[in-house]
Amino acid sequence: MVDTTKNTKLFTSYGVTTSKAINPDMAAKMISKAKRPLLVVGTGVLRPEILDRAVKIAKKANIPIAATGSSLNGFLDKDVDAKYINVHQLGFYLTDPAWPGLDGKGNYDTIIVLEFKKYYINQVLSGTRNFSKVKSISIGKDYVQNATMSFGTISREEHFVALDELIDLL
């Protein structure tokens, strides 16, 4: 099993609260007890290797995706329930416990996210983190500090790793 807990301080300022490091068992579970997932994606994902792995990890756990940036055009012909929307809006509505959610089925409690430049997405994930009750998961190959758990600073091919275990473990 690869070690995702490791190097989480490295380029990350310290506060008050830092993200939990969790390994792809954790992951999995979380995921697996959450009443109203959602896969959030940055266009990161667009690599094969890593929108293959996206895509099974919707189906297997039966996640819709949030996708933002350009990522929406690699979920076009993956049948998997896939909906462009900006992230800093994403991350505004999931503060109103009221939003009815890209389904209109209700707000989500933990979001999953996944391919992001870490500086971008730890300024969505702090709103989130301060402002509502949803739980976020990164399991991205960089540590977000503003997340609720994420994976650790590893390498690649370790991402690769991670998420192949995640998914078997769904």
The other form holds:
Amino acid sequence: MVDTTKNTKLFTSYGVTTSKAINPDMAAKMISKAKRPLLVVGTGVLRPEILDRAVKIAKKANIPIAATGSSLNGFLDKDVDAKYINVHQLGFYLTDPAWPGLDGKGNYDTIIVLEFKKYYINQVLSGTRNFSKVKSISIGKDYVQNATMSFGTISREEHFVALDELIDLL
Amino acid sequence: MSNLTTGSFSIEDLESVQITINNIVGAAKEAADEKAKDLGPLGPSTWPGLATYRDDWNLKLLARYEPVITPMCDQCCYCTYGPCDLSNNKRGACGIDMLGHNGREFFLRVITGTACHAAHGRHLLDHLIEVFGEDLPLKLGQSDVLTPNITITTGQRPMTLGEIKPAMEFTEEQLTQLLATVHAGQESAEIDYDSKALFSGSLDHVGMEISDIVQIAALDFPKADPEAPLIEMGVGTIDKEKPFLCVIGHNVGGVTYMMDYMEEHDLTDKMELGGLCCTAIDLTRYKEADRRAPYTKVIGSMSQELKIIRTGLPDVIVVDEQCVRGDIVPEAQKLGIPVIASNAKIMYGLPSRDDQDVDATIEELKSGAIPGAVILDYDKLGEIAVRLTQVMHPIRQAAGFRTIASDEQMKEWVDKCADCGSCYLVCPEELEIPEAMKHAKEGDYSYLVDLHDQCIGCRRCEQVCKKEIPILSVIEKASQKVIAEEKGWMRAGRGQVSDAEIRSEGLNLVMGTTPGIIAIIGCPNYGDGAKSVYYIAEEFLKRNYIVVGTGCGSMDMGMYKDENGQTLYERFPGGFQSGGLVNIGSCVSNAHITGAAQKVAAIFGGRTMGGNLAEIADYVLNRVGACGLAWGAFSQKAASIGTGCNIYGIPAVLGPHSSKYRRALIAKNYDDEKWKVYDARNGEEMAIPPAPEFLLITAETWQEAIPMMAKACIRPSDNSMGRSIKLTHWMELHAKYIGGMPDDWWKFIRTEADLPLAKRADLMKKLEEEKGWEIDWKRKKIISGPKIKFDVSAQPTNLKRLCKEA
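Following the display of the form predicted on its own, present the structure of the form predicted in complex with the partner chain.
Let us now look at the entire complex, which starts with that chain.
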């Protein structure tokens, strides 16, 4: 029988780019490979189980934190390098090669995003995806289409385990 | 003859011929121009076109506040060339790139909103001229400056309904020009779509101004009245035993006929008349100039539309225009509620009954033979809506439509849930519906109750539920007790800020001693939006900011009470004053918010208004500390309202969902080149602090929005006391809601007097240790360090042409 199921590539250019779904091991690899990584957290990070894991990621991989929304309060006594910035503003600055970054040392090549409402971070990342070379890795519990790579949509319990696995691999 | 505007003329050799001239093209404008000659000096931009503001103002604004594009999807499917993949800023088949396409998409939202308000204005203007005549004077309160937006745009100062016509015609003409630019193969530069969007925003405030001033003047609304009456609001205020006529939309025209009918037939205490969105706000303003006892009620915003239908309480629904859901008819039909469409913009496919006898129409609707009708004849509408409500009430009561689901029914629904998670995936608010259903199965409905306030009533969850559970009804059934307690108070929309109020607050605002104007300008529909707006308003009111509100934002500020059972409207005065909570009115009253800032420039600052947008906007951007909040709007109108604020130099913070408008305006706070203006005294460049650092931006949480807004009220012209007060509030709010000190507080310091008083010594120490600034500790003075200088006489401007040496 002739295989009539092959070659189903669309002839039109609909352009529905999606992020590559990854496991914790790939996320760990990408974070370790990054030259100027930045951990970008949303206000959801204040959930204690997540806050604890975010701090561990930042410390273990030695990554500064962009504490967006109203999340900074959670990090003030955690001995991590966390600074407040509005995430919409951050998304814009990431597209500017001349941005000095949060520490004055220049822009970032990789951002790791955690604990946002998916519609919001997805919208912010549509700017970085289309207008910059920065890589974004979403390690939240929802699949984020506009990230370069993302965890799929998983349960809260699975998410805790995935983050623990990621931390172990850093 | 070409110069004829009014009067008579004769044509020889014609006999027994009757000539009727309804309108002479351009005559109204010519007559108005003639009159304007007496109005004193005009600026350079009367009757502007698409290019007028571009080079002189818009591109200057956009050079600092850069467009930030966040596309909704990769493709453009606007014409038959496509669909085209524009990802990574590729160009489509027509040649437009991703930036240009999304600039166009944002622009489309802005012109849509502008068209809504302009069309609203046109409808009201024509209707009110027909009823009251062209000569009805524009009595709007004790002010000389009645129409700031119209005057700035056209140079005109209309004094009667008829004299508004040229500004109306002009707005419509420019909207046509703007719409033409989105045709394939025309404008493709993102920056020019932004410039056009800003222009459209300025027109939006003209359209809104027209809409509101004609209804204030003709329908006897409160006229700049800080003590307009308090109105009952919330679904809990509806007496379930009475027939309930529910109106939804934004145009008060038809509702006034219902109120007149109720008043003429002594029905005001025998039935309930209440509404959602701005029709509700404006019906509570009707005939309230003399502060009579109000009897109509405000239910809530667009996100409540399905929720109120699902209660089964409305006996008749009348819709007019704008923020009205598309599924009102099928939803109402399920519960035996007839729907009347009263405005040609929304007709829902319903049959027209304008030509039918009133009794026959009532009988037809009562029988259920048709789910509703289009009735555009306001005399018939007023009678039918009121009489039908009384007729339907006992019928619907007997049929059980006014009773919510039984406990058994509720259990059956909840037990059907298969925990597939589809509802969570599609919920715009990402609500944990599956988790709440799981607890409900075990008999604990409290998780469902928690969803009620956050749910936006969109029923996307119901659309994907394979078990066909009416999830919205489940949430509402669980929340019955909470819903019954939804009662609040809102001050009726007062209309414009008066000239006298501007005179007494102008100096405080320009110097910064009144720390700013917080303008709550959009509907807080999204999750917890209502409560967020209450918290935000309360925080700023306690700090003596002036909080002005309009539309659904004004409603939601009144829905919550403090520990003493008082709403914000009962706690704070209604005047435009430090610590005042000023409910201006409905959506279209937003024009009075830009109007207030414009009046500060004109009345306090002495700037020419007529045809002088750039100078007025420049004044506001550099001197008037104001920041808007559009916390969770659904509509395109919010985009045009916000953009209208932006062109006038007023920044706005939006809720996170507004990132879907696709375009923000954010400045690079790290690029010193962006933070320079001219000193108008000599044309020399002067450094200014990076504030406001955005014109349009989103915040993730209301807690984040508060310090952002406080910071956005800082202006180059603040005097030291004003700067010190503004910094005190911003830094305290940052510590309270974000945590710690902001990293960039020092950038706003020019002299030691700018420092917050209570922490002056500590902060000087920090400046010395962390920034290397030189401090004279004996005199407690900063010797060197600041990049920006303080000069009390400096005249900051972005317009070189305004400088003396220019």
